[in-house]
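Single chain ahead, by itself, as structure tokens, in the form predicted alone.
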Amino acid sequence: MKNDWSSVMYVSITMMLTLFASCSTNQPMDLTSESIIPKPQVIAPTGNSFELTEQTTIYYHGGSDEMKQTAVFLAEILRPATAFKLDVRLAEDKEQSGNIYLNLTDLDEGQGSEGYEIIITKETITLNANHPEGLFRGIQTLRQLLPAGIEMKKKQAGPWLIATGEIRDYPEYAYRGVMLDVSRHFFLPEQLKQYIDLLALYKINILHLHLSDDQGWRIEIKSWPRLTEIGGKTEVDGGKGGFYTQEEYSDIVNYAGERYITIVPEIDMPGHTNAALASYAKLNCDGKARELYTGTEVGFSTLCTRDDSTYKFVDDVIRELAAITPGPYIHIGGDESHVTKKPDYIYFINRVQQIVEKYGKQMIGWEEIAQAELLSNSIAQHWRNSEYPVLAVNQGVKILMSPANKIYLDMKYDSTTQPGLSWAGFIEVDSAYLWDPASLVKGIGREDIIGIEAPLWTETITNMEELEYMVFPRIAGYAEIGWVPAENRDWNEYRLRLGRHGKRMDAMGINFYRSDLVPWIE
């Protein structure tokens, strides 16, 4: 009897161990069936899987703080949903099974600072790049290879499997941006950080902040304090407004920088300046301060472009802003200055670009700046009139593509969309995807374009829920246009990948538009 019982126990334990082993065995998976946005340049599957487990450690080569920060970011993304410890350690010489390795190495020169490769085997994951920025972009791909539940903030059921194979990837355009108008409606620093985190998933690398307009001045200028004391205290429809102190702005810049997103600040001038004109009477040609404005009309305000005191003001603003902006760009607006006489407008742009250059920055301006004599390193942002970007290219100036009828995020999806505007037309998810920056405007080719930017003007956008609804899912398509060459993009294939991202956006808590054109996977 004793021997029979022992035999039964032995068989039972053996079966349990076999079952446990089979449950943790790597499963066949196809890397090419994963829904990665933007789509990588090269995907080579090997048909198996790597399992992220409690024993997984993230190793980084090189002792720099930047490398460690990148590894820690990956761990912080993966910990909440897995509840794994995921230690972060400086790499040893020999790779060990079950771990993730981040390496700086010499990839092809053409892959630049954002290029990366991921090598996934049953035993290890190795992420290689020329620069930590490339590792960070690769991390966004890696998180998309995991189930959507990885984005949850509470523990989820596993297993956490990643398909094996190799991915090699790099962007088509160096500038892949969004713009947020914080002047019409103000967004708090915490909200900007939330937005930055959402943008990082899709490899967006620029956040352009529209910091001044007729309705509000949003950045502290210490030498001109009334800009925020007066000009910052309202917004569209008479809300309380707000502004960023220079310390808050620097914190936002640093937060974005840790996610390899560059902040581009914009001070719109000589038009769109009523908030400044209400703050300082001397900025007006008649010496009389204007009333604060909470409407949505455009084109009625202008700085006094022939007065030297205006350029003292501009110099101070650019000087202070440049000092707290590590990125290469300062945006000076320049659009819709309808009441500024053309010779005065040209005079103003010519002088202001010299001020921007004096403080070590490149000037970006809306396409109307092409009427001036631009410096070769200036950038014209196309938004409506194709005559202006062609004029800029003829001066040797590069173009940033933001065609309103294709990429303005404040445009409604259709006639039923709330909120939003429709003056440039409706932009459904397919229309947002089905265009090529390099063939949109006759006379402007790929070589003339630095990238694309999707602006969100906030006349009707008052909170994060509305912002997310207008941005997502269109931003995924814009990210792909910026990253993937036109010949490798296909709407019918993309819409299937996008449909699988619905779960991921749900897991991230994003209030997104569920277009009927996309087969969303519930």
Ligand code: TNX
Contents of the next structure:
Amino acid sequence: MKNDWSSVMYVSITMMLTLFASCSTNQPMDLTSESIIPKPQVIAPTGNSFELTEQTTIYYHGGSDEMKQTAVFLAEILRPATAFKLDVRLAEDKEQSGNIYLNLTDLDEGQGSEGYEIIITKETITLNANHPEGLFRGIQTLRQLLPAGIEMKKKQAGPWLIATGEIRDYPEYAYRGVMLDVSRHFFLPEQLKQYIDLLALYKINILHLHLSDDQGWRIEIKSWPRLTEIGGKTEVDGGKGGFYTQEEYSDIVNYAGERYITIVPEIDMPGHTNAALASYAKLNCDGKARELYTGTEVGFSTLCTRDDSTYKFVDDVIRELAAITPGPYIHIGGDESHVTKKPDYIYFINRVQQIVEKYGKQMIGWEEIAQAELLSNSIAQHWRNSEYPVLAVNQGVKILMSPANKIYLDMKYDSTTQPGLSWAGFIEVDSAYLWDPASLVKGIGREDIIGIEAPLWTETITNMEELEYMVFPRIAGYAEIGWVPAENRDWNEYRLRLGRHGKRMDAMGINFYRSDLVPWIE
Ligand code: TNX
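I've shown you the form predicted alone. Could you give me the structure of the form predicted in complex with the named molecule?
What follows is the whole complex; the chain from before opens it.
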């Protein structure tokens, strides 16, 4: 665009031409009035529209399987609601009208592997990124440029118009995660996949699974089979529990990976270990197996930290877990070990950190691990106390931000919310959005923070309906905090965008909390 006046002229002339061209379904549309969450960094509208039709072909450049997979993913997303069987093809040199093009190009520095740009004209849509991951993130934006009906599972009436213009986008934080506690209540592989599909739309890139706790051990460890045979059979309030075989787990990891979501497995130690202590007597200092536990108290269990055989156990568990973990991280818990003496706790974390390193992984632990001597690539997850993260930063360690009073998905919205807890306070949709990770804890700045994570502890959450109610719509705000720099976020603007996004959550069949603070558009 040369100057403002010529762009106004250009837009108005294009609009007029479009209005007169009655044979075309292109219509004047404004890209800036679309409700995209998280909000893209740069949006430049050109005032017209592209129509997705049965004839649209999705072309990908470069013959890699990953590129093809990305293109197929897009075709499949668009299929149920449009009933179009869009062709997916390797691109020829010349672009042709009506099509979508996916390219790998050299975008500006700073766009990284998740950055992307979308160029939409009346004739074509072009997505550019440095990496297929960026194309995948861009596809999530493209989905949100189509009418909400695109998310319906049955055929909807068109036309399928997309506003023209350009979008350039990349994330603020590299780590944008959620955590699900599958120990207090077990969730089936199919349910995890359903959740992963919902998370992908918001460009979430990490799913941390809390795989063990006092109430249940959820991952098969072949060298210690009783962990799941005994420790896997309980959950809070006496349900039947369950666990993932290593095969099922790998299938979940792959499913997430196809959506560019990394699974971070957590084995919580040395506290929160009653399920393991009930499965193997020798893990207890007194050599006596504990009773299985289905209550919700915390802080009463501990591994026997000064016994060498404990480290044989930890080594086997981490070795087997690392072998089925393509991602860089293993989470070792480390929270609320109230019955472990402090020197024993420190000794334990130091030894476990060495084991994680030996198997080629980076250790993440809840903030209490900052009391130990951390390697500089270990990560401390802040949740409650502000001294621990400062201790960690002083050791050169990066912080993952999960402040309970802002981002715990198990906290009620208000006093009437069912289910949920409230020990960290109520978290309404505005409070969930109105904070900046980089200015929350004194002594911790932007450069110390790897990203944010929203945990859902499941003492009171028993099924997908309850999960969705606690997660949505707060997760949309967390996704935005992770993706968009603080200076580009504004609650008053966001609540309107979220209000328009409600239709899309409805179309996706999500059971979300309709906060009174948001003007939902039906
Ligand atoms: C504290 S947060 C815990 C969990 C509970 C949660 C309930 C953290 C590291 N530990 O064991 O499930 O509160 O909100």
